[in-house]
Amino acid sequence: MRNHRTIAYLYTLPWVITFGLFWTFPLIYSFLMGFTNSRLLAKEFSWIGWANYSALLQDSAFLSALKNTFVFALGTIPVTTVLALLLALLVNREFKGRGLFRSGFFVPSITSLVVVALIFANLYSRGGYVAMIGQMLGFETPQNGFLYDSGTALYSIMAMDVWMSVGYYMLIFLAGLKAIPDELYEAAEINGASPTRQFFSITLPLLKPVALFILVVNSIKSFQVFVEIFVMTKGKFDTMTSVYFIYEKGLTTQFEFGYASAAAYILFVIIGIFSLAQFLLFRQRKDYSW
């Protein structure tokens, strides 16, 4: 037996050590490195505790991109989410075609994220598809495009991410919408319920863990948006968001490693307060009522 364990944890050796030298080790460093004023070209360094974190509580940057980064998660998840659902529902009706529109509504959410955005950058531009269909219908559209206006750059964004995201979290709700049993929904209808009833008396109760686990998935996603940043305003036009502006200290010019860190280590803060609070939320109602 004891022959079996040591093998066993012969196996498992080259996880443990991968995790702890690309995943423990830098976790644990890079908060002790938001304890310091670490800098690449530095060649010292030292101790100076709390003080980036006070910093950052009163740099209007940072505090600027944490309100973006907060607009952009509390405005995208809810559509979504909604979304997702209203999708899932359709599509798992009977009617001829549905294959088609569930792979249709999927295929955004595993197309690459740089080409995505690329493209979506290319129809925000002054003169591109978005601002021609706007102006058809008599909208007045911003006159450098979409992206190059601080008043609609970060929506335009937003638009992109539900528009890619929301194919993936409808095939979340399918799968639990296909694990309800038909016989509830047939005990339901012939004791009169109408459909409006079924769905908010079985199908969104039971939906309840999936639910959850969408909006907190796409919570931690949202909250660390970087990639269509990057790519289509390099947080410009007042679209800075959290991850953007640490990578900005930390990984450019200015290679402020301790600042970057305690700005991490805020958002996963963050983070994790938002996720626990949605825990809790779900938690309370234990009879699968919403």
The other form holds:
Amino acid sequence: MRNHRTIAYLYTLPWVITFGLFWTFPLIYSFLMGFTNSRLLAKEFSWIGWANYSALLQDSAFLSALKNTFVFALGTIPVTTVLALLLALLVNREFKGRGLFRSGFFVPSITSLVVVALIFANLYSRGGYVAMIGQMLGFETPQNGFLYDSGTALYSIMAMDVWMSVGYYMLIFLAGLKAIPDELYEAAEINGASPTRQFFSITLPLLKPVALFILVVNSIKSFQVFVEIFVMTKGKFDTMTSVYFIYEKGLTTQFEFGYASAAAYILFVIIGIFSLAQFLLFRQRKDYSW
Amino acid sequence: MKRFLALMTTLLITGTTASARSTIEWWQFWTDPGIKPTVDSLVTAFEQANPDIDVTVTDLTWANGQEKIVIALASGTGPDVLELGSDWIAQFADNGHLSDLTAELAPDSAQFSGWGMSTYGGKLYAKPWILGTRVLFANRDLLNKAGYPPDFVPATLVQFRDAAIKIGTALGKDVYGWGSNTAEKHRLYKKYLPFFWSWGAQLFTDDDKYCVISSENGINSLTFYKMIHDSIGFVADQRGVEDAFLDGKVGFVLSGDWLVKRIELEKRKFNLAAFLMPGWDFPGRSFLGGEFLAINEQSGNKAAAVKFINFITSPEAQMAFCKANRSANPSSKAAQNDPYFESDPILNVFIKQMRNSIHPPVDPNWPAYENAIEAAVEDVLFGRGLPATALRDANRKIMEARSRNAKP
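Could you switch over to the form predicted together with its partner chain, since the one displayed so far is the form predicted alone?
Once more the chain from above appears, this time first in line as the rest of the complex follows.
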């Protein structure tokens, strides 16, 4: 028996070593680094306690990045979730060409984010299609394009993000819808429940675990937004987000590892609190009502 | 016994030969197909002239080259010779990653320009190679259409402003007077600082103790820059601005010698005019930067590396490079005086402008200063900031960065 246990441990050893080396060690090391003035180029560094954290909380660039991250997350998560649910309800119905719609909605989420970002940068540019359509509809569009205007850049990226990710969450909602037993709807129908009542009393409550998963995953993803910003604006025009700030501080120009690590841990705590709040909110009642 | 002796002798000879040969590794950024063969041929010529030295070349890109250099130096795996941008030198030198080359380079310093950018703490850390400045380009056809004579030269900022406004307002809705860069990192400040300096402003006091970016001249220069940006500016990234300029939609742009090369490569029929930067005193001051060759402090082949640097920066090698790349700013003074530049009216403007250009301070905190300057310009051009407020904010940030990182 003991021999079997040893062999089992041996089998898991490669994963344990990899996990320790590439996940646990960097996690602990970067946490400790947040309390130092470490810079990649400097040969020495020293322990400075909470100085990085207190400096960050007074750093207007970091606070602005946090604000933008919250705007991005709080602006995209509800829209993406609601749209994904509506699309899932739509493509869950029987109609001709349903498969085409399902695939069509899902394709953006499997396309390279860099490619999508480049295409949207073009669409949002001066004289691009978005500006053209906006002008045709009588809207005033930014003179230099949507991404070169502090008032529209972040929202334009958010719109792209919603377009790109809604199909993925739609698919997850669709799986959730398929798991709801038909008997429940039949019984409700016999009892005279209207389709609206069925939606609010059966569909929505039973989708709660799926919705929780989507909200948590989408929150983490939104708080970590980086690629879109890197490709489309480089953090300019009021689009600097927390992860882009960390990248700029830690991996460009001055390579301030200590400062960037502290910023990363502040973001880590925020994401943790946000995720925990969602879990608590959804676990309050077990009767599947919202 | 004879065999043994012969074998030992052979081993000794080959061993000695092998130990005498050295290999130096060079990391460089010139990967464009138009110039890479020239770089390779220069390396080959060096190896032929120095049969005891081999050179291994590694190409870097501007997208992530700096990251690679930093990581390599920090981990002790850097190459012997590094091509560095002028604004990186202070940071690397300050952290002890570059060899002090004062003894090796000082003797022929009079033969080269640009030493100010590679001197830190009174020591020379890199040799100037290919320098770079920006000049004012104009579309001569648009100037003519706007009613200016064919020999018109905007010598003052007022003359430049008036000509740009005339082009931007009199030649139709799709023609702009000025190509204005958007908030691109590492680019925007290079476009603004020539106006700042040409207005007579300076970043620091003469004794280098205090930042004075928000002086009256500084504020006026940013007000002027915003005015041309807002009223007649075609706003895009560097490529977009140059595209519009070459498509005949923009009257003036501030750009580098790569634009000349691009016109030739694309075989464009373009009536290009190049002017020295206008200013209150003519000529105005432009931005000066460049490529430098430095040696890793940990290099075990310093002597060979110095030999290589001297070869690559020799007037002949620089001329071969400049001709292949249409580069206009060799660091070698002998190369600058070559008839090749004298006979080319456009490239000649670069040579003259280089002598009237200013480089940013050689300071390890420069990235923080650069961020502060770009943030101020961005805020004024694209946000709601006022020049005075934005520059005062930049002034404060620069002084804070300086005091935060001051050495005891």
